[in-house]
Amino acid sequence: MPNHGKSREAKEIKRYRELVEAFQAQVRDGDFTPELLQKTAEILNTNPEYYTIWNHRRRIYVNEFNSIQHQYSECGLTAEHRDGQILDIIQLDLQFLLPLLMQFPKCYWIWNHRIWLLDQATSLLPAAKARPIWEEELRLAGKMLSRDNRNFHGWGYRRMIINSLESEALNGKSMAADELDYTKKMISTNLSNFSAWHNRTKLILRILDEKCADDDERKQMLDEELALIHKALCDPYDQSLWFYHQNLLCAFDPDQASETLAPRLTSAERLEYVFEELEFIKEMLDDVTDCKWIYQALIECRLLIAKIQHGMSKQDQEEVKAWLTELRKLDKLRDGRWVELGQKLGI
């Protein structure tokens, strides 16, 4: 009995393969034609990790914008003929990569094809015109990570689009104060989203320097920021709550908080934070006694304490030991670790 499956992909192959030496002949005689940007899309549309393909149909994209922009300079376009000559490349081109971005989300030549089409509209149009596909992107971005949101890869797209359209050259101005507004809604959607917790640690350095911000408006961030974790830390499981309650921990670290949002609190007001955190913390274990994250947290709270007081009490000490001992029984593969943290601790 034939195999019909067999034969059809052979001849799929047959045909790919004469499609790209088709292709290759073109390149090679110089034919930078719309012609060959056709048969471009025909062998992206099948494969689209060729990525010499991708640099074939970006030098015949330059070749027609240096063509329009010949014509312009001979004073056979007008200025706005040649902005929407360039608009509709770029635009097509857009749309063109929408099907391929659909089936290939991970395909990283496909993005770089597209920054690359987005850059070219703010290099060759006025920012008035640019900036309007720019947006459409960050739309696009917003569509991406809510199918996906923890996509790492659709959030540090997401910041080259902020970056560009708070860029100069875009006629663009901080849009920090919105972006964190984003990361509370995305958080509000999915707690355990370490992409956007991450970057609302970011945003919030960026707005307090932009605004200039004082100590007690500082502060009154940090209320805040601890305010929300404690509210997300209804799952003590989530390693992602428990990696922002750390580095928010950092603005008590003599060492580490001159890099933090709250870098002129004094010793004791360091203290009075730590301490409430360190009880915030206990009080989990009237209800969870099985999660590790829990019995680290209060380790560090109780070092960064010692750090502060220059000290550890004995009676500290034996607190530490026995969350240490906890610590071992559910975290096994990191008991060398523990263990040589408490003879670091000599306990």
Given for the second form:
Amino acid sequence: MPNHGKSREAKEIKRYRELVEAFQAQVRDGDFTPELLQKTAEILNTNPEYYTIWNHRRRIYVNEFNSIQHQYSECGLTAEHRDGQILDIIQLDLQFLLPLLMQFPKCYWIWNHRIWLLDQATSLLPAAKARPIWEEELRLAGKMLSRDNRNFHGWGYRRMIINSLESEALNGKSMAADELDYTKKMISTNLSNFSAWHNRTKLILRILDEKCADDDERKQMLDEELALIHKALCDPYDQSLWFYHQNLLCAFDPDQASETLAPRLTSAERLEYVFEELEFIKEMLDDVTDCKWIYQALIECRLLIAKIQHGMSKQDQEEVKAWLTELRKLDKLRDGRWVELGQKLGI
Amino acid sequence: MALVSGPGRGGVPAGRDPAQEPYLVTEKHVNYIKSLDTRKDELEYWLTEHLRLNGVYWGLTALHLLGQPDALPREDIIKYVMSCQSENGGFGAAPRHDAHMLSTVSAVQILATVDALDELESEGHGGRIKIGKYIAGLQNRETGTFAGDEWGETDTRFLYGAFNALSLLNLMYLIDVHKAVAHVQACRNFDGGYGVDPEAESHAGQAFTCVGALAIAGHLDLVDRDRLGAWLSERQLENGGLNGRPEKLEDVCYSWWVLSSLAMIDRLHWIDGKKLSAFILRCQDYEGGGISDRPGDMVDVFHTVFGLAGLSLLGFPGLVAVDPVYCMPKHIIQRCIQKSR
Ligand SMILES: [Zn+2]
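Please give the other form, namely the form predicted in complex with its partner chain, since only the form predicted on its own has been shown so far.
Complete assembly follows, chain above in first position.
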């Protein structure tokens, strides 16, 4: 590195450390002023991971909110003015965070601080004034997810916003159906989006529970989801799809069914479903023979049938053995797993 | 111990025969870790202060696994850890940083590693019980979850951290273990994996924290070993490394979280350990020491410790045995925790 780079870095370090030290001195004196707020902004612009600074920023705001509240109860500030001042503080800070968020989208202290601000809006303002801020945030979360559609924090953040928008405090109601549409939209732009498929699993359970769906409605939902995943599985190499398929198969597993979207299928119904899946997957072998996921799913279906029927015929065992042999050829990394499965099945 | 990245990058040196058996550059890793605290002329040293105590835990554990437990002066470590304690009993990441669950857990792990938990009983530190009460105070008694600090964000990482530290302090009775375990159960998905909360998708980091918490609570019976084992084993990619979720890139730190979870449920043999060892070794900076997330990237102490811990769990010769639940040397866990798991 050229020398002037090093001396520039030394200057940067000096500036940063002086800033932090000045800030800490002011905190020690309990000096929670807007000027201190300015210092937190300067530090966070350089280092948004410095969580203690975020904490102080919140302490400064708590102080300010308390003083506005005090003016309202003691000094004749109108409710309208009080709400306006609180709203200004929150919105100004949300704006301050935007460029930071674009620059450091994975820094989760920034997301954290936004949620805190939004929660302040919920607890300090009437629902009619707080709700639009949350709605705006949902649009932002949507934008972030369309830029990076598997962003783990992004999906978690979206769920947090939805939970709030659904809450009584914001005069909300369930948005599960809209969210289900949203996952479909995300899947249609990228089938391989497991985050979206996962959210589907959870949302469907909620939707069915919320409308107290009967067994027929549940079965219909199951059929629709199976049709959807069958269509998607025209790309059999995509493991996201197989994990969603496996989620759906849980409804046919006597040990798992109670937690699934169709908990009360009869054994006969379960068998019928699994046989249909088995046939569907077997047909895939007509076009593709080098995809390990197909063999894994076939074995899983066979094992499920054996579980429901309490046993496996000699002929079926031979079939599983043949699939396992193919699987071991294709999936060398997990050979220990397949060897153990073979031993467990006595084949 | 600063989390300054680089200066070197992971990767097999040019000109070396790739077919040649990869090896561990033990001495270079030791020197790399020892040099981390001398890099105060780098801005990154100052910008990563919020991870200093975690960094000490990472560096110290790496040195222990490398068989060099005395490479850092014990008294200096203890003094530094104690200087990070807040009035509420918890520890911040550095002096004058606010207390947080994650740095408090690191503090306890460091003190346990250098056999200095008794220091907490010295004048002005409030004893083990004060730290225990700080951690227990972060539990939501209704939901069983744990927050990271007074600001209330919850995550199964914090629940695991609480279990880790409190079990090392022998203070598990301070919390509602039953409710916490029920919450972990609620975070389980159909694929057998675990999410950060009951609605979140499975993630390798959460497999480690949730299964680790269940292991500490003596409740591994609640894990669907075959299903979780299947999901975890599918994290291995052709290059030998492991990813954290389907369709994501391999990474040395995820390799540890997946591998340790597999070890906890006795499914270590469900992946190709040899290929994983080779992948981790390829992430070494063969010149300057340190391990990166994947070949070609800059090394850092975080990926160094998780790389070494992974190699240790895979039985790579010359490394001290690691405990998969605590990510600390096994013999130290045996010393701290009488009850056998
Ligand atoms: Zn990593």
